[in-house]
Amino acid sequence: MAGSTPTVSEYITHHLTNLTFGKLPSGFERADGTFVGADGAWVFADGGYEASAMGFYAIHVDSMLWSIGLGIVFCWIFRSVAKKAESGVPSGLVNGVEMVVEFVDNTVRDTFHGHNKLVAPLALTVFVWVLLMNLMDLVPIDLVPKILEWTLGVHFQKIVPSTDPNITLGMAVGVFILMLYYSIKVKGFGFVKELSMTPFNHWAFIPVNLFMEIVGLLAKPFSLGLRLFGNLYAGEMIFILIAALFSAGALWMVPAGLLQVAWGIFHLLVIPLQAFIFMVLTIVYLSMAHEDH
């Protein structure tokens, strides 16, 4: 990207490429024309072609660092507020954090029908963490990538972790594991009976019941993770397309600016909504795991 003006297609592809670290296979021809040695090479990918050649064990470094960093920010903010909390009327950040905690607590009380001290803290963590990751979508598209390119020579950078399916599906799989754990812990053998005798309560329909229930069970983490990814990825893509309009000439400057503002305002609704949906579905799925019929 450096040294020449990219086309619109190159601009979009560049912004949709993660900073990827992994092992290139032996004999692989890199983008600069060099070949990887017999033992392979652990390197940062120079584009999507090299990233795809790295296979399953490649790591999206930007998604990992931004998601972990935002998680640390969440913990630091809430710990600081907890240390400052005192009796009386709260103000400033303390008031905002207390409103979030109360909102999540009321949602858990209305949605979760079991007894588990883990659910409320988990719901709060999920909501705030996803909200912080989604808020990165409001940062101007080129700001952070350009700063990192000029200062550190980093050519690829996606700063919205929730636009990476590895992050959203990873969180969804974590929720799914908790679902299975509490389903077995609370229901015991009743969980197997629930899968095999629902919806048709007859032994002859056990294969049909198992097929439908297992498919429905496995669909939960996929729908949970892909819903968040799809909405944020589409929003990021539209931001990129609008940003590309600025290179179409002076005539498009004003329309592109208005579109950026309008889409940003609309995204102010989408960002907390998607965090809320992810949290509510997490609570609902864990509630279902605690329901012993």
Contents of the next structure:
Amino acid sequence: MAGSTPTVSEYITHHLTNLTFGKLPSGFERADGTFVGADGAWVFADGGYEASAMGFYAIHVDSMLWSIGLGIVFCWIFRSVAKKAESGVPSGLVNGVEMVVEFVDNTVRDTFHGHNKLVAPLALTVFVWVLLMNLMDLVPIDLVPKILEWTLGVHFQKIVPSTDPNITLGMAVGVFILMLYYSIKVKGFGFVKELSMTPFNHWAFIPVNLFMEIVGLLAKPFSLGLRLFGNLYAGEMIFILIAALFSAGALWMVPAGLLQVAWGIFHLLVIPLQAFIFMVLTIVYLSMAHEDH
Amino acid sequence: MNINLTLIGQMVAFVCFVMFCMKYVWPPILAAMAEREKKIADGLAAADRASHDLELAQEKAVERLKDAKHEAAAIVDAANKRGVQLVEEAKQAAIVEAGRVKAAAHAEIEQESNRAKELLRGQVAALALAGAEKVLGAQIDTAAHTELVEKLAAEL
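Output the structure of the form predicted in complex with the partner chain; the preceding block shows the form predicted alone.
The next block holds the full complex; its first chain is the one shown before.
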């Protein structure tokens, strides 16, 4: 297919590699042939192989920066509206923000029946933040990485944080910790009872119950995080493949362009939908944590 | 696709953003929205009240107008009556005044005529004496006959 370097598989791999800063183990042979010293070395990984050699002690600088940056964008926009907010006639940005806030507020009211001041702001943050992160998927995939490569010499860049499982699972684990906290706070010992005595309400079934309930409990954050990751990762993947198709020859330009538009439009549905699902599940899980039977 | 410190970093960022949102974003926006809702509800209620008030006011105005018309009619009636009465009084006064003026005129005429009579009497007496003097051709004792002549003149 593509005659020039990089090959399609290299192109795809390149696009799926995060800009990783981490600690290489001692004695590791780097891509340029040098060896890491006895204490290891904190460096930017040169490719996926080095990144995976770093293990847990590595950080995806691109995911982190984009995610925090988008979080700051969210805070900045909403804070500026919160400062301006008054009971007069709203206009422009205030209107939009209030629409989002009202939408989230209604969803929380419909779904969450406990009394908790945290849930609504949490849902708002989750929704807007995830939406912003997902929206990055609509930026042409080569645009930002190329600009960064030419200007700053940065070789790897993934600009969609929600295609990084660390990001989605990080939020899911955050929600999970809140679930555990409120389960214990609201139900106390009832939480343990709920884990051990359902669905079979007999002491002999306690191990079976515990196993099933704990698997069910643990499945929640994983499904929450991986659903978002999977959807966005798949979407990103298709965009990369379509982009690769452009390089397959002049004949492929037109179908690739059509595919790009079609997938972009379809993705416009996926982006808010996934943000919404993430928010609703967050609310539902917290609501379940508050329900005392 | 490695799980690494990014996960922890994202959790920390998540907590920070949620806390920021909870403290500085959610309460003011919701408060403003609730306040606006209340304001609008109040406004609508006020508008309802105002239209009701307007209806009442219109009814009242109609009633007042009717009252005012009645009153005006009564005032006009009274004024007419009083006018007629005034004219009547003026007439009476005029008649009385006319009578008085007439009486005064009569009295004056009477007086004038009496004075004229007095004067004429005197002159008649003098004329009579002069006539008698000529007739008798002699001196008449004026003093002796004046009394007589005047008595005669008084009888005129």
